[in-house]
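Only one chain is included here, represented as structure tokens and corresponding to the form predicted alone.
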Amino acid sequence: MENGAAKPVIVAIDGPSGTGKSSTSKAVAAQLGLSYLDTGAQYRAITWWMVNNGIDTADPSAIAAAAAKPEILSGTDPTEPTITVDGVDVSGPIREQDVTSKVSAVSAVPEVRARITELQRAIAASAVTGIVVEGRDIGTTVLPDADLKIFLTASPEARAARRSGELKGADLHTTREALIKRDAADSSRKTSPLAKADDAVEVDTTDLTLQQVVECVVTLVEEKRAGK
């Protein structure tokens, strides 16, 4: 493949948990040799540091106050993308319950998000051949000038059982209110909520096999780069 011409492409992959993004968006970046940025790690990341440092992720202002204290690197590379916080691997502790249940409270704090927000910009600005960047608001906030958006979908049911599979021993009834209730405080947050962009293309995935979502996907890029 001639990708040595092809200009750098930024594919923003947009949608709530469960939808099959994190998946997506590496196997397209990899088959297409993308960089690769997991949007959401970050907001964990920035998570997992306020918990550790004994700060009240009930109080808005305490996490606004150490908002830059922490530094997160993020590794782009699809087939085994890092994240570090002070120089921590954290990708392990970052999925774990306690970070899962603070994230949107955490996430929800403007100057949280205006930090993260440059952090994504950044990484984005610099990426060589392009990159597939997935999160909540991508499309709309973080890179609104993006080549493609997407915005996967898929019912709760679906979505609750592919999160109960990777939650090991997780309750379906359980897990599925938890999504909901995580949707809600995600998509009516102030400040950059979760939301479609009016020109983000729809693809759910609710029926849909994984290699099928990404061939969809990738699909998409090629005509794109193709139509550039």
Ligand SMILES: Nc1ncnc2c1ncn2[C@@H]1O[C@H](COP(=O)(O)OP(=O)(O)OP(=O)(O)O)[C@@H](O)[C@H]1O
Given for the second form:
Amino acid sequence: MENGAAKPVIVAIDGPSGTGKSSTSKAVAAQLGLSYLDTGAQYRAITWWMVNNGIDTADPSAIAAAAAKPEILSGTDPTEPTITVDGVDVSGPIREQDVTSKVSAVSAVPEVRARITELQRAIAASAVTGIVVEGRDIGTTVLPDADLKIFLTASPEARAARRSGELKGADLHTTREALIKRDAADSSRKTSPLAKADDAVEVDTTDLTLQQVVECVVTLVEEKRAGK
Ligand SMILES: Nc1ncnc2c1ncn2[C@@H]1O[C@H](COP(=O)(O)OP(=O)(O)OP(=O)(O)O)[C@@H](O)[C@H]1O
Ligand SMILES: Nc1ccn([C@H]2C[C@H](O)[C@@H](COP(=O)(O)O)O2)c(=O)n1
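Would you mind giving the form predicted in complex with the named molecule, to go alongside the form predicted alone above?
So here's everything in the complex, that chain up top.
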């Protein structure tokens, strides 16, 4: 680049539910001065809109017909990420159980994926210093030319324990079953399923603290930047 400005760095972080993608991505982006995009929040936002507008989320053709209607905006400051639908802040409602239980069905519809993927690519292309984008298909489909691809994993037991801690002691078995069911749906859909890209670095976070995972990813980004 001219004037010695560093080339924007694009980091893709994918993995199943509860592996630490959001926590890791936000911390890495904040530490390295990069933007941050939570693509799961975008799929949750469009699901929230479908539910609130009376669209039958069990009917893929009804979802497809409405997919272009909501305006979804993501704020990419890692210290204060935001998400709005038609100007309404939905950061709270998109985490509710009703949306969580329907998001896999809505996000499996090809018209929804095409719409959201286009948004994601535009946001990544406009990130001045670079961006950490987290989701399920970032390394495989959304940003196949990302500078660094990470695939986070963790045992179902560790992921359930983390989630039930967040949900103030929700039953561990029920939480484990729910996340296994959502991962199975996300992995088995036809269009851009949850998958590890061939060139992604896999990091098993089961026995690592969040801080250790963040350090590991920051080191990998710095090595990439240094051309190692
Ligand atoms: N390495 C870790 N050790 C312990 N807890 C962790 C670790 N990484 C993340 N957590 C905790 O696990 C919970 C889930 O993390 P996070 O939301 O980042 O996962 P995720 O992969 O983005 O999940 P989802 O895909 O469902 O949004 C959070 O409470 C987070 O603080
Ligand atoms: N790139 C992505 C990101 C998310 N999804 C879908 C599948 C998930 O179950 C759901 C919610 O994601 P989360 O907030 O748990 O990260 O959104 C997807 O299909 N592709």
